[in-house]
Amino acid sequence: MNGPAGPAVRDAYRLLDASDAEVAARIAALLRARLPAARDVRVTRAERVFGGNARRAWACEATWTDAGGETTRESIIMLSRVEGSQVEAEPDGEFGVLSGLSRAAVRAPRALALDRDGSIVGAPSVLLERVPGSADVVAFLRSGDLEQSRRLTLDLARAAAELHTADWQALGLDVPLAAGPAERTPLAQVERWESSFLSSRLEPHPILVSLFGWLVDNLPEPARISVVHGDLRPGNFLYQGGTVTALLDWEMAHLGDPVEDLAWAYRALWSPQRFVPLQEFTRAYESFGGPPVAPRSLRFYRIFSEVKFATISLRAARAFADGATGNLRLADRAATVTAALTRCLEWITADPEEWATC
């Protein structure tokens, strides 16, 4: 059923209608509110940039003077949430994760300010440091410079190992990572995505129902509980040459099994398999200090990744069908489900040498 757009949608559209000067003024107001010691806050060169299907993004330059008279200059990106997104996530979770990770050797942008309810900016938003580099997934995956792309893929393995070995208990990470032991298990992730599937589906999808059952029956034992990015893949990291400069889009970050990130990075849609085969990627990851990757765990998370992707697709299709979003990119997302489920059924019976090279 179609219905009126919610307030976050209307606010985000109001942001889209705003002039660059108006957006700059709202960003300045948020900085003043969240950095009370800052004086003479100025925001210039605000412009809309691509922020993905679920968020709107603006880039700008900001300057301010602290209580000691020192001037700070920052390149900033503002990410604003809209309703009808493909994942259930709020900017305060991303802000909390990045605030904690700023104290670790993890390649992530610094979190600068948060507008949790949109009362200042006009939609729930987070201000982040703008890190140099490109996130162009097409340029990376279609690159003719195979050696540079190989170096970049191996550096992604190193960046993942850095993240997964960060001492999250010492970092004081905020929501959504302030979870008890029961929320850090593979079962918790399966149940989370099953709940999203059940609330989003427009038809029964018995094969997907059975796959959730298979996941419950084949839960792995994590070698380590780590900060899991949740959407680690080409397109969600910045790069320059053969180096990853920052991991982006931390909306789905959680505590859990780090193998989840490795399997997600090698989904067929965005896999860097032609530069570095998955088995070599996992060996490199371990050599960089990442936790051991058991073949059984890798198979589980490759299947989990397809189930998760299918659920995200159904959630996107439901949002479009219900009128929660007018994003035409989401209109036919349900069409991607069959291929994802077919991979799962093939991998369940395949030998490890087959599914690990797909």
The other form holds:
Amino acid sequence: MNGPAGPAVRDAYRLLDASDAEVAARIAALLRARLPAARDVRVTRAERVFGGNARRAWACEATWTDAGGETTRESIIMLSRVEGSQVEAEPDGEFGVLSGLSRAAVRAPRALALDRDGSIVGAPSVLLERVPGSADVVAFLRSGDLEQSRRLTLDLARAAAELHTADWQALGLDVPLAAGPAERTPLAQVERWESSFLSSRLEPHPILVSLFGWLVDNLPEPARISVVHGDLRPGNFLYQGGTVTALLDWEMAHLGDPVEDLAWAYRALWSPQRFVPLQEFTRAYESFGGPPVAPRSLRFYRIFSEVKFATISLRAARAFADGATGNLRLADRAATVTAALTRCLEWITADPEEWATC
Amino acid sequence: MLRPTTGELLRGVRLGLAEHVLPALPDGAAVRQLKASLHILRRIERSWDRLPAYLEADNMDISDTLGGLVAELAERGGGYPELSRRLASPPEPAPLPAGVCDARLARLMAVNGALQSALADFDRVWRADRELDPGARQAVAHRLHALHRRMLERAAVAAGTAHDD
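Having displayed the form predicted alone, please output the structure of the form predicted together with its partner chain.
First the chain shown before, then all remaining chains and molecules of the complex.
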């Protein structure tokens, strides 16, 4: 996790000011630095593409010749951190995870290069394989093709099961993902978000304080410890028709209880509930080989998801209040916290049928 | 000097921007920024005058509920007596918060901040009080849960988000 914004992050503005040709030159420089055996590295057709609130993105085409004389052509996307992000994440974590997962049957883009401190491209960045498909969340969630959207939602359950059954120890992912004993990682997630909350809040927020206490007191025993994506939801995967082609945005990946991902994917703001109800989604996930989903765990992680979303919102509001970002979409994010916390309180006392279907 | 009200002014500004400025902008960052601004203006338009009444009601409810809980638990020692002392003493006068011009509103905000802080600390104290018997724990949790729900309902109305998803 990152510390305060440093010089490399402030240089994101320098990167933002760069022309597409200059960005292409910097990507080429990064490829040369990370692929020392490559010759004739060329980067063309660099263009800015939407990378979300937390990062900036550029797409490009690259070619290079390896030591054996073979030419590689690669469609690449560069993701660069920006100042005032509402998510605490460094690109080297994402690079480490994707490097490990490239050896597993997980739908993830290959990681090609890392600029950890931004000294080459102007901001901490990763270069990833550009996988075909669309990430258009509005087109998916508002689709009139219910059958295709249903297939896509069920394929997301399959993609999640593939990720959660990956052998992270054999893949060497314990090094980039675990900051302590693996069995402690679910509690570590609660502590991590509580720490973020405490450092971001502009007022005491006693209800959030209490909810973090509830989470610690009610932490369920995970069926297994898995690689958890951390931001698995519509908008963070590529799709073609009814198929997920790649899971994106791995900067919040960690080891933990895989139920966390399922609950996050069904937050009200982006839930695919109208295509596949949550209970059916979890049954499909289990049938695809995913670990068993205990109702108690699902309720816990639905509440955890709201607390996490509220914390991200407070972090965004804090970044705007401190002048760390000028993004007006983040300015009033604190106003969303009340609805998230209301859902938590309802689910704490509701019967399982209610919290599993809303 | 009552008209136009602040709400009327905000509505006029919002509609002017939405109808005359937004259509003239090319797609891109400026449109996204303006749409975000319009969303904020709309929320403030329907909530700008609710803060004082909200704070008065919230302060009274937190003070009564938390005061009752702390009084019942004070004899147990631990962190409860300190909370009792804090609740009995008004917060120190402080400079006006950024963006606030009215001294009475600032006072209500200061009291609310102090009560929120005491409520947050109470939560840590009672959760750590492992000698509290299960029945008493359940009773405290139940009363706090009810208080939290009332606080959220009030906050949603005050912020103009009561009917948001």
